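One chain follows as structure tokens, the form predicted on its own.
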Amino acid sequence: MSTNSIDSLLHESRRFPPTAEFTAGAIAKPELYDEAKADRVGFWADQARELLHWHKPFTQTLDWSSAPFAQWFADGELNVAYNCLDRHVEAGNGDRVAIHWEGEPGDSRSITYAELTAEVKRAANVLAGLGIRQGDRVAVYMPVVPEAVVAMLAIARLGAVHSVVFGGFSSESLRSRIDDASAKLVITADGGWRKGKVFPLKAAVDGALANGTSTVEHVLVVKRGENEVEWTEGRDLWWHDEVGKAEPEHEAQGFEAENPLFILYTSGTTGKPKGILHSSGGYLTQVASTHRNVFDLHPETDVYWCTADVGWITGHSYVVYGPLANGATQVMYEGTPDTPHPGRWWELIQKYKVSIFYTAPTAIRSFMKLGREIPDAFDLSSIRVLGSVGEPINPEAWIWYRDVIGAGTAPIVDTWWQTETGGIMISALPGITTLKPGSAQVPIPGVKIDILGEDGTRVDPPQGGLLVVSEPWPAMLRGIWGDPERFKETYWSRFSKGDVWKYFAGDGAHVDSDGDIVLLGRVDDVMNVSGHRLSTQEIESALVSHPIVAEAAVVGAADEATGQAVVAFVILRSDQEKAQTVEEASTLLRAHVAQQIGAIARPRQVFVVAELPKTRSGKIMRRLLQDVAEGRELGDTTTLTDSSVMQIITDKLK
């Protein structure tokens, strides 16, 4: 890839140095990176012992020595739903608020620690009494509701492992989860409200479970939707009724810190499904520190939104875990951005008077494509502090997000990390780094990232290459579920020799002449075009720039000249999309790229798209594109926000 390129695309020069008053009252302090340098290990202890509480003090923090299979402090013992809620309580902080829910129709509950950690406490007693144990896997199957976390707690407090699926996924979806990991149990929902309407869970789960030969020998239904359910008696069990006449009292007992915790299938997986499997309390250790961190987290005043879906693994570790971890008041939100209104996200932020939010690139060019009128005509002033999660975002929308949702003064933490990581691993400290739009910068303190080229050497700036975690860090995966041998093949054959072990992510990183790393997507997203490495991520921050465009997609597709080309789908500004033909449309943009990039990365084709396909977590499918860009059959579309994109999409090209 070549380096001007890359150097041409972040166009983006200003700095923005955190304010002297943000500094001051910052909670990550400079001396963090020292204490990190000089031992990596001792910092994760010492943060360990600092923000959690301990059944049984850890006198080891790193076994390593059945690398690639870590365990972090082996010999300690905890609970982490007692981290999350009882403690909280015992020191006076019963009466804070932890969720203030808040449903797409507009029905709302705050809900304080107290209160939280009662519900989690009855909810213990109904799996217990369902013959739910330590090691028991139970699926979860829910919208974004209070009962979610309560339910993912309740199992946490029993030492038991849950296995989240997205509340959109298929039968078939659920059903492949469920076997794989042998749940004895799933918690689902009626139905959940998305879009105006109440979509069906507990029908999801009827068809995963209609073959009859599953472990599962319960189902707890949460009552949301008030919509017709179809009943099996003597599986089939009431939320409301268990947890109405549950025990109030549960004692949280101890657990080995490698105690699993969750399974998290990977999204857009084929063929057998992939289980990320995480344990306990080396996971909570670095998503505690993490959030706090990163965040600049003040428990006593901040009230903190990550727009996440409990399904994935942002919203375990920055919904559920991290926060509650660390006593924080949060916002959750049922709906989509959209609905009621546009302004939807905005009008919470001005409601709850929400100081730290975070959210996905995806959404914010989103935002940025219907003008920045609607989120002016809410009161932001709340803000304090951005985060970006997802995928990299482009320097345009960074600036973007700080000048219209953050006034001009908010820094914004732009975060790396993955499923597999469990926890952030570079992002900026906002009393510390000077921020750079475009860029995620620094590994966090205690992670060793290296950026290497093909052959595991490595890579000096200014140069692109392959990005490596090449030290073991506390919430890194334990494995895939039932699978070692997948888990060594796919995230450590690549770069390790002998026993030196490197994780190799998959992504495509840049590292500049300050030595911060820009994210330049996944490998698989790399094009090679007549022989040189682009970057889909940097071919569409190019087109982002051009003030016509509000988002776009790039995708390699075969060609018999160059062996791929360029193809990108665009979706206009609002202002723009009768402005201009779709072919002077085209042809600006192609012209704008080969200016902007090179000659080499001018796209073969630019496709003017109404919507472009992505996941409900945000993410854009550019599989699905590349299928249409090469003529093929659709692939599974499952995992859409709204499968009927592709169909428009493919009938328009047609």
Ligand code: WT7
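Given the form predicted on its own above, I would also like to look at the protein as it appears in the form predicted in complex with the ligand.
Excluded here are partners and other molecules; the one chain stands alone.
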């Protein structure tokens, strides 16, 4: 984050207490904090019993004896899909709409809990027929269509493990994820709508499986884009054919609470994405509990909308599992916010009378730029709670969000969490917390957060440090798929001592004199671009995989629209220097990264340079490159092998 925006976060003095009216009707009561404080583990056990249906009740809550590998509710059994579907129908809420889905071209479907349950049962029978059993991995590579949710729940219903890969990722990225998890089946679509066009998905799956060595036996294809697809007989099956003829009955069996639910890949500090593993009972407890308390969900009357793609953790926890476990009615939208017109989101809020809206600061900032006339043209009076996630929200954007989208009255919950934490960890609770723009504020009840100095001792407020989670929490990751050592090393090695385990999140944070937490961004080589996590090393590897590149260094540079933007510095191979102009090389390499990883990783700029700044031990000094990319005065260059390198780079770029 730039120094400017940190300053504005730290010197924010506006306060917004909840209205008496909101507090009176709020789901979360202040006693939640007291209960969790008195008995943290017992608090989660109460939430698990209150919010979920257990096929077999648990008697043990937390087993931390194999730390950092946790077990929650280990002797209990549940079926995640049953919790999200059948039980709502059995409770008489089958006619409640689960999903108001809106396609980008304007087609729409409203699906009730009864209909969604029926569809998932059929899909579960199809998957079982294709040999999917408990523990098998299934890759899901889909647009935001109801079938993506159906697929995830059908997999969960069988006790199998989904690995959803964001539809914007390349064939190459999909392949590495399929291979890492040895997926048996891929569920995809012919295409999906984005910015007025159909983007192909099936072709990317074909590419990912092309080498023929894959563990994938079948590909189930949802028809959405109506675009031409190639077909591999015997391997490829149409979803509508299979689901259409499937048996409608399927009884949900209970699985152990620790049965793995999904793997979701995320970027770390090394080149290879990590398969973050989540399990069932603890995860579902925390996402249901936070979805209810943080968003003040009244399932009978609220219409909730989280704009995340199901391919990210926000989509898993706050589109699929949290809302459906709570029997919420939600909006799902396939396309981009500005298609076919820049008021599309506000039109949807008006159309479905959305009352709880959850999105990312990057989107809010881009709407701010377009001007308030656009949202002002729609009736947004149904809104009563606003949420923010993915990166720090600057106070100006916070105030705009509240004034323009929330009529100057809606509470904003700024929710801090990660793919690894599974569910929200730090957030205000509406109706209780006096809000502070730009601060995620306080850990949710039952979560213990500390801000530590480099030496591992707690910092005295007001002060900055590194954010750790000091006690295990129910939705915590259970590991990195296939790599227990990397799990320990990445998250637990920095601050744990003896049998005291502290989870290091990779974020810097500041505690103010009220004890409120202000998040300051990543402290490792992970970038945050539009709320999406990207690894500098992964993009560097993509760059050097191109034959014209000799060396590459990537930094995240502050960007007004996207928070951070990818900026790359490359040295071309000597035989290539004259073969193309700097502009040609830059265009070529931007496209190459998009093709290797996905469009979200495409660098904003690629600078061709003659040298990279290195320390005497050969480490690239990204900090200096970041200074250049952000147009700042250079920091200390004395540790460089050759201190003139930076001068040459800056002169050239001017």
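Numbering follows the first chain given and starts at 1. Keep in mind it's a predicted model, so treat the numbers as computed, not measured.
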{"query": "Location of the hinge, rigid-body rearrangement between the two forms, from R602, S545, V523, A360", "finding": "V523"}
